[in-house]
Structure formats: structure tokens, C-alpha cells
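Okay, so here's just one chain, in C-alpha cells, the form predicted on its own.
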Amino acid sequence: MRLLTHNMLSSNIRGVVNGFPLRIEVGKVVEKNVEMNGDFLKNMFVKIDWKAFVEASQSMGYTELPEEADLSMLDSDEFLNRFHHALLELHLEEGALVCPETGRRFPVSKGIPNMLLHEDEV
């Protein structure tokens, strides 16, 4: 599961008010090379919750992102390379996503998060 995906997931358990961001419990992280596309990164930047993104990348062992970022940083190749790496090349292969409100763990296996709810959570 890429951090791009993580940044768009939230806990939909009935009654949960604050289901984002899901905390990442890392079992295994892999890096997969992906061709850089600057236009894609620039379009995605405005859709990313930066604080959640930085926390998620740090939980996966990547600490090269600044705590805060703005549109002007997209002119820097160094920033784009770091953003690209964290967003698209880091993959949570095994682990779990944890609801910040309830503590409910959603397993991630073979890079696929299982966000299915139990009957009593719907």
C-alpha cells in the first residue's frame, strides 16, 4: 500500500467522528521504483494532507520530508524527488492501519489493506 492510498483512507466505523489519519503499524516496508512524473506530483500535492503524510512516512522509516510544505517547494527537484519517493515508492507490504479514535486494527497483507467492517461496526 502506497502512502498515496493511505492519505485517502479513513475509518468508517459507525459512530467514529475522527477516523483520519489511520496510524500505521509497520510489519514490512518495501521500496519499488516508479518513474517520476512531475505533473502528477504537482497535481497531487494540493490533495495531500501534509501533516498526515509526513507522520505516515516517518512511521515507515522515511524522515526526509519537511514538517511543512507549500506550493513554492514544487519548483525544487530535490523536494519533488523526496515527495515522489515517499508518495509512490514506499509500500507498506505487511502491517496494520489503526483507527485513531477506536484503536481498531485493519490488517495490511501483501500490500492490500483490509478495511472491511465487522457486522456490529456498520
The other form holds:
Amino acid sequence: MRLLTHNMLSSNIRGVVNGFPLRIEVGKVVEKNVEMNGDFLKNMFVKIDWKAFVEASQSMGYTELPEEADLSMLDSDEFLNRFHHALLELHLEEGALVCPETGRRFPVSKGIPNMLLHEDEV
Amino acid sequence: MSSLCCSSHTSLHHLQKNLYNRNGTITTTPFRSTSSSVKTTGSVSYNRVSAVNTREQEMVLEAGIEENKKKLQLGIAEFYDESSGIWENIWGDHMHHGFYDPDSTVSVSDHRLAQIRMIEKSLTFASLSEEASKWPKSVVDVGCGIGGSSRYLAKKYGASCVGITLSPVQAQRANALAAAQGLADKVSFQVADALEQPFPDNQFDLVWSMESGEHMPDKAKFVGELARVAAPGGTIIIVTWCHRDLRPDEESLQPWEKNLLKKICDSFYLPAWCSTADYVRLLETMSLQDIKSADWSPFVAPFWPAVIRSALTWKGFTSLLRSGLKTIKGALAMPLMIEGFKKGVIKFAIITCRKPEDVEGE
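We have the form predicted on its own; now please give the form predicted together with its partner chain.
Full complex below, order starting with the chain above.
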């Protein structure tokens, strides 16, 4: 699971008011190189919740992102590289995503989050 | 007047409740006011639950429904865990119908192009723009299979696509194919329930459900989730199997029609069917705009004879034998699909709409 995906996921357990963002419990992080696509990054930048993204990347062990960011920073290659790396190249292979309100763990196995709810959570 | 519903279904007064019944069809259309008379369909009888059932009886019903839902989910996951491999082997990485010229004879080699044509026709029907500046940037593929649509849409639009499936095997395969095609940055797949999508509201420019609606036991909830995760101004595309629309004088399908559908349901892990008109009504209640629907049955009818022919080839036959009982059972239902289409019971429908730009009260 990449951080781009993480930034789109939320806990929809019944009764939870704000299930975003999910906390990351790291089991195993793997880095996979991916070719950079500037247009794609620019499109994604406006959709990303930056604060959640920075927090998530820190929990994955990457601390090179600025706490705040704006569109103008996309002109900097260095920023673009870091953004690209954190967004697309860090994979949570094993671990869990944790609901911020209930603490419920959604397991991540072989890079795939299992977001299925149990009967009593629906 | 106090006869209990059987454990597999419950009151019909509220579309949100399970519209399952023994015969595998929804026997009343949404928002029709419940009559006070007792209706019977075969061995099943039901009445206005709110007037008659006690709280305890309702809890028993609820427990029964939850158990059925769990069974269905597991059945679907296992069916696709088992069948995905053989399907991909013969038909490729798209798991949906192709769009054909009616009356054509189809072979496997035509199929992939036809499946792509189905995607393109659906996008055009939903009036998605060819202008790059108006392309969707984020897509959710609801019931994504092994990710064929997601990868196609990611390539076409340069969009980020997220797919959800109940089958861990499919999610795994989908990710592997994405990586192999250099799309690992743009597409990702999760195990999740389409009725409880793990996304915040208003997320996706394009909400795509290509032949997954048939598996959803609660159509209202399914459509509600599609609407919830769509971004304001976003497009929802549903391509699905429905039963024919009921005539104004009809309460339900004819018994022989219900029988046919039930056999198909059992083979493919499908819950109750609804009609295209039911979908349109649901979308209307959610204040979605530009609702359009069409019957594309003639354009997919050539598909099932082709599937049967492929199953009768040496490769098809041996693959089936190696796959498993669930897949074989599914394969045996293929003539039923042909019968259903021929007799006008089964319709292949497309329903599209847009979420309004101004979303109040979100």
C-alpha cells in the first residue's frame, strides 16, 4: 500500500465521526522505484490531505517532507522528488491501518489493506 | 395475519432492508405503498412487518439477514478466488461483457477489443469529455475484478485509480498486473465491501461499477455509497445485469422468470435482482442529475454462446476441470444466461448520472 492510497482511505465503522486519517502500524516497509510523472504528481497534489500525508510518511520512516506545502513548491525539482518518493515509492507490505477513533486494526498483508468491516461495525 | 417471514428476507416496506426472498427476486418496486393484504409467493408469505412482528421476531430476522449477507460475501470472495485464474487465462484481464454488433458470431480473439469497446461506449454514454482538462483525475473501480478497468482508465486519463474487491486473490493479481504494466504508481487495489466503501465522502471524479452491481444484496445501500464517494460534479457509471422492468400492472416477475433467475443466482453468488427502472428511481431519490439509462442486451447477447464454445475447447474444458466446483457450477449456468437474454428476462443495462456541483449538508 502506497501513501497515495493511504490518503484516500478512511474508517467507516458505524458511529465513527471522523475516520480519517488512519494511523499506520508498520510491520514491513519496502521501497519500490517508480518513474516520475510530473503531471500526475501535480494532479495528485491538489487532492492530497498534506498533513495526513506528512504524518503517514513519518510513520513509514521518511522525514524529508516539509510540514506544509503549496502549489508553488512543485516548481522545485528537489521537492518534486521527495513528494514523488513518499507518495509512490514507499510501500507498507505488512502492518495495519488503525481507526483513529476506535483503535480497530485493518490488517495490511502483502501490500493489500483489508477494509472489510465486521458485523457489529456496520 | 401474523405469519412470519422466512429467515432469508424481511419487510418490504423499506428499500433499505434486505429485498431478498426465496425466489431470488425483489417482488415489489421501491416506494410502492405496502398493502395490508398478505401476499404469497410459492412457499413464502409476508406482510407489513411493522404492524405485526414483535421486537424479538425482528431481531431474529436481523440475525438471519446478517448471516446470509456474510455467507454471500464469503461465497462471492471464494467464487472469484477460485475462478479468476481460469477466466484470465481464457479471456484476459477484463472480466466484463464485450460490446458486440448484435447477431455477430464472436470468438475469443474478438473479445478483448469488444471489452475495451464496452468501456469506451460506457464513457461516451455518460458524456465524459474527450478534452484532457476535463478528464477525471481520481477514479474508484467498485468490484474491480483483477483490475482491467482500473488499469485502462488510469492509462486513458492519467488518473489515480483505486479498486475494491471482496476477493484477496483478485486484489493480489490486480496489483501484480499493475506493476507489470508500469502502472503501480497510478492504480491500487484493496479488499473492501462495496456497501461500506472505506473512503471519505466526495472523493472521486469518476465512480465506476462495471458488472458488479449484480452481487450487491442491498441495491439502495450500494447506490448510496456510489453517490457518497462521488465528488461534486463527478460522474457515476453503473453497468449491470437487471431483470426486465415490471409493467405498471405487475407486482413481480412471472414464476417461471423468478425460477430462471434463482438458478442463475445460485450459480454465480448473486442476491436479489432488480430492474433498470429500480436503479433509476434510486438515483432520483438521491438527487443525482442527468440520469440516463439504456438496454444494451442486444450488444452483449453474442457473448454467452462464445463463452460456451470456449468452454468446449480442450483448453477450456481442462481448465474448468482443474479449477473447482464453484467455477464448474458457474459454467453450467451459462445456457441459463442465454435463455434469460433470449426471453427478455435478463437485461444488460447501463445507468449513468452526475452528482450535483453544489452539495449541501455533506
